[in-house]
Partner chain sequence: MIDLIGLVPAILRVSTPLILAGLGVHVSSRAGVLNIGVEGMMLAGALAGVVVSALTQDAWLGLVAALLCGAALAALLSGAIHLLRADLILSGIALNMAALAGTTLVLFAITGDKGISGSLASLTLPGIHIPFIDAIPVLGTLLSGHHVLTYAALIAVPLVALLVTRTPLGLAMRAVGENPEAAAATGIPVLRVQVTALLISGLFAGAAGAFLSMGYVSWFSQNMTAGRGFIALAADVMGFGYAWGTLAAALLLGATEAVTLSVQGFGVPSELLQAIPYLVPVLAMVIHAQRRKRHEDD
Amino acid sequence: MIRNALAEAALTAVVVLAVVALVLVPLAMTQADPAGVVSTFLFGPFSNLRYVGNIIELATPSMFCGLAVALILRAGMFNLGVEGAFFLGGLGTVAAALLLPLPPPLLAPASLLVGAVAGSSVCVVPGVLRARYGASELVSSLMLNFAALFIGLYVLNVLLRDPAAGAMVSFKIPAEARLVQLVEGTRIHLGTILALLACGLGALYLFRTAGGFESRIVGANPSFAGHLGLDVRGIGLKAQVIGGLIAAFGGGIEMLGLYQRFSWQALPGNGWTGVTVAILARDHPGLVVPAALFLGWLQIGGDLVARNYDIPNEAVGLMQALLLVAVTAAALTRNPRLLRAFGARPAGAAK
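In the form predicted in complex with its partner chain, present the structure of this sequence as a single chain.
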């Protein structure tokens, strides 16, 4: 068992490295100093504390979104509202922080709660439509992402906009609502601890509680779960509610941790990164943490390369896309022959 799991992990790691090399090497060859590009990309992010801090800052929202997607996918639901939930969660949190007359110690938690509930609607509505009417949660969540964007921009424009700011941004987030910084010389904030905690709790929920067990059964085989007498629709909906709350909470954390004002004019893309994170982590909440850190590393590497060479950091987007395909490609990562080459034993073979 363990041997086979290790073989699978090793094969996946090799596929991931191959994808990174596949994008990085040809782009590096276009420059006068290809070796410099590669080493900047791979080792630059660890060259000083600030860059390491940047990796962790980037990984924090990816952990929330990756965890949300993982929990939703585990229940067999394909809800892509995480992107909109993250956006609306950020907006809702800022709106609450600006408008709620609360004493300082309560302001941040209350704002995050409001943001989480408001933002989760982008995942919850498709979930309800799926549970009640059988409408595809995939398509409706894709639509609602954009609806959430424009409704959010309306709220920003009408309620939160600072006319003195010159751009379409909110008033300054009150200082007492902002999350404390943890490490001197970086912008790492309390949200990172909360993200790690959330992933830990997510793993406990999924693998150590009855609710998590039920959701895994429903995800693995809905008709079997139905025969067991499980409430398949309700369990699928619950996963989408939880996922939406986590993603929207992540959006709020991002705002209170890193931003002075709400300034998103478009969907920020963290939800899509969350999809890649969840897929890299094989929908395992514990593995979401290293997967998010890994993507953060790639992004900072790409940024450093873009700063020093003529290679735009969109190269990282290309890597992310290829990773998404390659890691889900059964012909690569579930290929019995390749798995055997990495030391797996075929099922039913003699010990």
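Structure of the form predicted alone (previous: the form predicted in complex with its partner chain):
The next block holds one chain only.
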């Protein structure tokens, strides 16, 4: 089983590299220095500490959102409310940091907890509608994102807005609630360690606990899970709750780690990135980390090429779109003949 999983991961990596080359090489050939374009894209993000820090900075929220989506997908659900949960989680965390009269050691943990509970509602509500009424969580969660956005903007404008700031932003987050910066010269903060820890705990939950085993059974075959006597709806709802809490917690981490005020006036897009990360990781919490780092490298490499050459930054978006198509294409990444070429055992083979 492990051998087949490694073969599938290796094949996915080859497909990803082929897609990057398919987009990058034609764009590079339109420039006077094609080799420079390729070199800047591939190696530029590692040329100094600041760029490496930018990769990790982008990967940190992607790990939280990717892990949330992966756990939801493993239970056979598909909830797009991760985006709204991340947004409301950030807002709830800032609101708690500004309003709760707590001593400094407790302020950040308590604020993150409040933000996680508040933001998770964006995933919980579609889960409840699915469990109780059979409503499609895909549609309800997508629509609820925009409800979360406008509710959040109302709270920001009415309760948290700093009238002296000259823009619709909150009061400054108290310094004692901010997360510790880990590497001087970068914006890498304590939240990165928490994101890595969350992915590790997610893998332990999914593959080493009874709850994770039940979730995987329900996701693989709901009918069989029902015959086993498992509460299919309850397990699906639990996955939605856990995913919402993780995504909202990631929004709070992003705020306390990188921002001085809450300033989002639109959905930040980290939830959509999390969907891409989860798909690249094949819904495996342990692979969420390299998938998030890969997308961070892709974004920084594209930014460097766009700044130094006459190549639009939208090329990165094109790469991500093609990656989604290629990685989700079972004909490519789950083809038995191709997998055997990477060392997978054929189905039913003797041990």
